[in-house]
Structure formats: C-alpha cells, structure tokens
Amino acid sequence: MTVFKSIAIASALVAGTAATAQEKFITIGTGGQTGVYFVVGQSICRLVNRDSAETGLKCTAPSTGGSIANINAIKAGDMDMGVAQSDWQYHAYNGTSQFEGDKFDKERAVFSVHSEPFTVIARADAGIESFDDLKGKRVNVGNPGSGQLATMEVVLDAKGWSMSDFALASELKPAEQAAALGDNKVDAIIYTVGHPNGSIQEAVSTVDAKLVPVEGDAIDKLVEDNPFYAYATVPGGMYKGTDSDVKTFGVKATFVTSSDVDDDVVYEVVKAVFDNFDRFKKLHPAFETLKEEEMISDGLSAPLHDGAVKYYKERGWME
C-alpha cells in the first residue's frame, strides 16, 4: 500500500511539474485605469484566468499609454495582445497616418468591443459651446501614446488648426485630466472612451461642466472618407450638467493581436470571451449592448487572426 501511495504522490508531482511546464503568460494593453479599455483588459483576463487550471493560460492586463502604444508594444513582441481604437488598427495595417513607412504586416483583429465617441468636456463658466470655442482655450488633448491624442490631431488637421491655436495643450494621462478640469488648471478635457465614464462622471460631479458637440463640414468629411469613424451620440441625461443628446463622432474600441502570436492561445482568449458573453457583458455598462454579431465583424480593418476564425466558425457564426 506504501509503495502504492509512494507511486502515486510521484505522479502526482510529475504530472503537476508537466502542468506547470505547459503554463503560458499572456500579456493584454489596455488603457488609463479610469477608461473602459483598462475594463476591457482586466474583464478578458479574469475570464481566461478561470479557465487557467484546464488551458494553462495566465492572463495579465496592466495599465499602458493606450491604442499607439498597445500596437507598437505587440509589433515588438512585448505584449501579446491589447485595445486598440478602430481607427489606429487600420492604420497601423495599412502604414498611413502615425505609421506611414512603419506598416504592420502581421497586425491581425480578434474582435471589436463598444463604441467610443470623441468626447469633449467643458466647464460651464468656460465660454464653450461648440468646439469651434476651444481656440484660445486651454485643453487638455491626451497622453502620448493614446488614441485620444492621435485622434485629436486628426481633427485638428481636418479643421486646418495646430495645437498652437489653444492657450494651453496639456498632455494629461485620463486619470489626471478630471482633477485638472475641477482645480481650473484647464478650460476643457478630450476623452474617446465609452460611455458611461468614471473618469467623465468624477469631473462633473466636482466642477459645473458640460459635454459638447463635435460636428460641422470638417467633420462630416471625416465620416465621410474613413470607414473607422462614424457618428455618435451620448445620451442626454447621462452625466451631470449635459440634459440633451450631445452628437459627435467615434471609432470603435478593437481588440487586436498579431499573427505570430499561437493560433491556440486566441482560439482560447476569444472561447472565454464568448462561451461566457453574459457574464462579459455584465463587467462594465458600456458591454451591456455587445452583439456577438457585430463584434466579429465591426471596426475590424486588419485581418482576423486564425485562432478567432477557428472558433467563429465552430459557432457558426463564419463560413
């Protein structure tokens, strides 16, 4: 019986040690930790994390710079996947914009998650109206590396303007940007986030401020030329202070890896997603519309990866 017990705790340890060996780390970029792409991350992380001990996936999400810096992380193998907005995922696949002469080849879309309107937020004794108002104003346009500020740069250039033509660009990573609007250190904050905001909600909860209208002939050319934007709406009553419908634009929050990434490791990252979408769905108020539908489809520019094919197509969902 002794021998018996001894063979058997020796399995065990064997088995257990080939267990280990078969472990792999994934790492996923997401965002600022008040915006929905750290949301985005940590949610896919914990539902790959419960199925750990069947796939020998361990999943990691830390807080980054945003879709720039996500992109060029996984372009040089630092990171495995991450959120990207739609509008840097095409780009960086076609090399245009930020990577002109920088193309990459082997960026490949898992799946699209929830609309991201271009938000401008502006305290209420700032003058602004529109965001033709923010000239001469002191803005806070983005973090290096985010969406927000690229996508701020885009519209500038859309409008013929330059950062110079306001007071002030501060370049604020989104958990700073609130206490900045609140302490009177800027007149109006950038944000391309998901709706509802923590970070949107704690700034108008601390100073009177107001969401407001991106629109107009620069603007509606931009939708217009580029398949990644198309317009958006936040719903009146949302936030504090903002009591109609507010239109703008947007670009949808991607989920992007490349393909030298291993087939079997998406194929399980996108199974934990979707066999548990409710549960998804549940992890944040900007999930609670997801359509598996349009996730596999929308905003995607870049190739889908073959590990999300595989499992799409055993739901049916792809020829």
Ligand code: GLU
Second form
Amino acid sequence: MTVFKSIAIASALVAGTAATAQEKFITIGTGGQTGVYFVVGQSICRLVNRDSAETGLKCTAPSTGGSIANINAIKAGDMDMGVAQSDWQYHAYNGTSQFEGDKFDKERAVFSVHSEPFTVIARADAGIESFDDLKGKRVNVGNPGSGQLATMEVVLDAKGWSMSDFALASELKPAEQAAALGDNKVDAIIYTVGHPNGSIQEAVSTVDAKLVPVEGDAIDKLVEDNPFYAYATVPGGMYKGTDSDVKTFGVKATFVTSSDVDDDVVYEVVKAVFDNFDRFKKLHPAFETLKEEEMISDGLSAPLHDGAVKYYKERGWME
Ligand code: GLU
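Moving on from the form predicted on its own, please list the structure of the form predicted in complex with this ligand.
Everything in the complex follows now, all chains and molecules, and the chain you saw is the first one.
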C-alpha cells in the first residue's frame, strides 16, 4: 500500500517536471523605465508571450542600468538578450574602449532598432548654447552601466576634457534626471535615447529647458573614424522650448545576445517580432519608421546569431 502510494506520488512529480521542462524563461535586459529600451524589451516580450502555448517561451524584460549593464549580464549568462548601443556592441565584440582586455567573442547581433541621438538638455537659465558651454557646469552624465555615461566618457576624451571639467558630474538614473533639472540640482542632463522620449518631455514641461547642439572638430573626428557613429538631428518642434532642428551625433539601439543562447530561442524571438512587425512598430513612436532590411544590417558589428540568420533566410532577406 505504502509502496503504491509513493509510486503514485513519484509519477505525479515526474509528470509535473515534464510539463514545466517544456517552459523556458528568457530575460531581456533593457534600461531605465522612462527610456525607450524598456519599451523595446517589453514589446518583444509581449509578442513572444502571445505564442507561449506553442513555443514554451516565457519572456521578461526588467529595467536595468542600460547598454553596458546588459552586455555584461549577457556575457555572464545572467540574461539571454538585451538592448545595447551600436558603439558598445562594437567595443564589446572587439575588446576595445571600455571593453579593453574584456573581449566578448560570443557576442551576437540580432537586429538594430531605432536611432539614438546623443542628447544634451540644458536649463534655459544656465547660459548653455553648445556642448562647450557645459564646462564648469553641473551636469548629469548618466548612471553607471548606461550607454550615455560610457559615450559621454568617449566624447570627453575626444575633446581632451575630463569629468573634473564640470562643477558637478552626477550619475543619476534617467528616471531621476528630469526632476534634478527641474529642481535646479543640475544645469544639464545627457541622454542617448530614441525620440520622442517621455523623460525629456517631462523635463521640458517642468522647467524652461532646451536641447543643445553637439558639434565641432572632435565630433567630426568621432563620426569619421568610427562606423557606429553618425550625424543625427533632433527635429525642431518635437520638444517644448526647442523650435529648430538640433544637430548632434548618435548611435543605433541594437538587440544583442550570445552564441550560448540556443538557435531555437533566438529564432522564435526574431519570428515573434517580424511576423508581427506592424504591431511592433505601433508600440512606440520611435519604431514607426523602422524598416526590416535596415534592421538586419545597420549598426551591427558582431556576427548575426545563427537563429536570427535562419529566420532572415526563410524570409528571403539573406542569401
Ligand atoms: N542608450 C541608453 C543606454 O544605453 C538607454 C536609452 C533607453 O533606455 O532608451 O543605456
């Protein structure tokens, strides 16, 4: 009797394990909750989770520190995929800049998403008309782990400046920086992000502030020397207080993973996005102008993941 009972329990346990073994949890690294990466991750997961019954994939996309934090988490195997700026995708794969001595050979590109201009927003009363006017000012340079902090360091290097050229270089998160600008704790904030962006809209609606151009010889050289940088313009009229176009440079937001992640998983994720592409494009205004052919080539410097290649070939987008 007891024997039968324990056999029954054991087989119930086995059945239970078998059912859950088909489920696979995947995590996508994003950025701050007020940014666009968070929307990218949430949107991808929403599409992936619609097919959970067939694929077994359960996707979550928590808020993170941003590009550098995501790449490091994927490298460590703590996350499966993530969003990262094209400059940091490049440097991680090549072991250059911040990734010197820390090459991520297994990094794989999946697709690129929207453009991210390097954006400087200054209080109207701070006397800041150009990037050079930031010298001696209180600037939020970005949180540790973010792409904007890392790219800001590259810009400072290119200009022969350092963080000590600012009266204050604070490292607040995107969700905190609009309030800091409004409360006059900082004169300017830096954000490498897709537009239009809710956190910049919040900043310019709480205080008189404007976008400031980022131009000059050092920027020209960065764009000339590096394939992952391009000139960028934030259209006038997009944000209150900024009526004319603002020139700067920028990167692409890209979706990356590791060759350690199964082909089937990456295939299903890519399929969920591109089989439902019209739906995906409606999930944020920064996605409206996305085009499939650009997404599978622009801003990608690590090799494409095999699971993504399989889908792109099936669609006839690759030979
Ligand atoms: N570009 C930023 C970063 O790499 C994130 C922007 C966003 O969250 O949309 O950290």
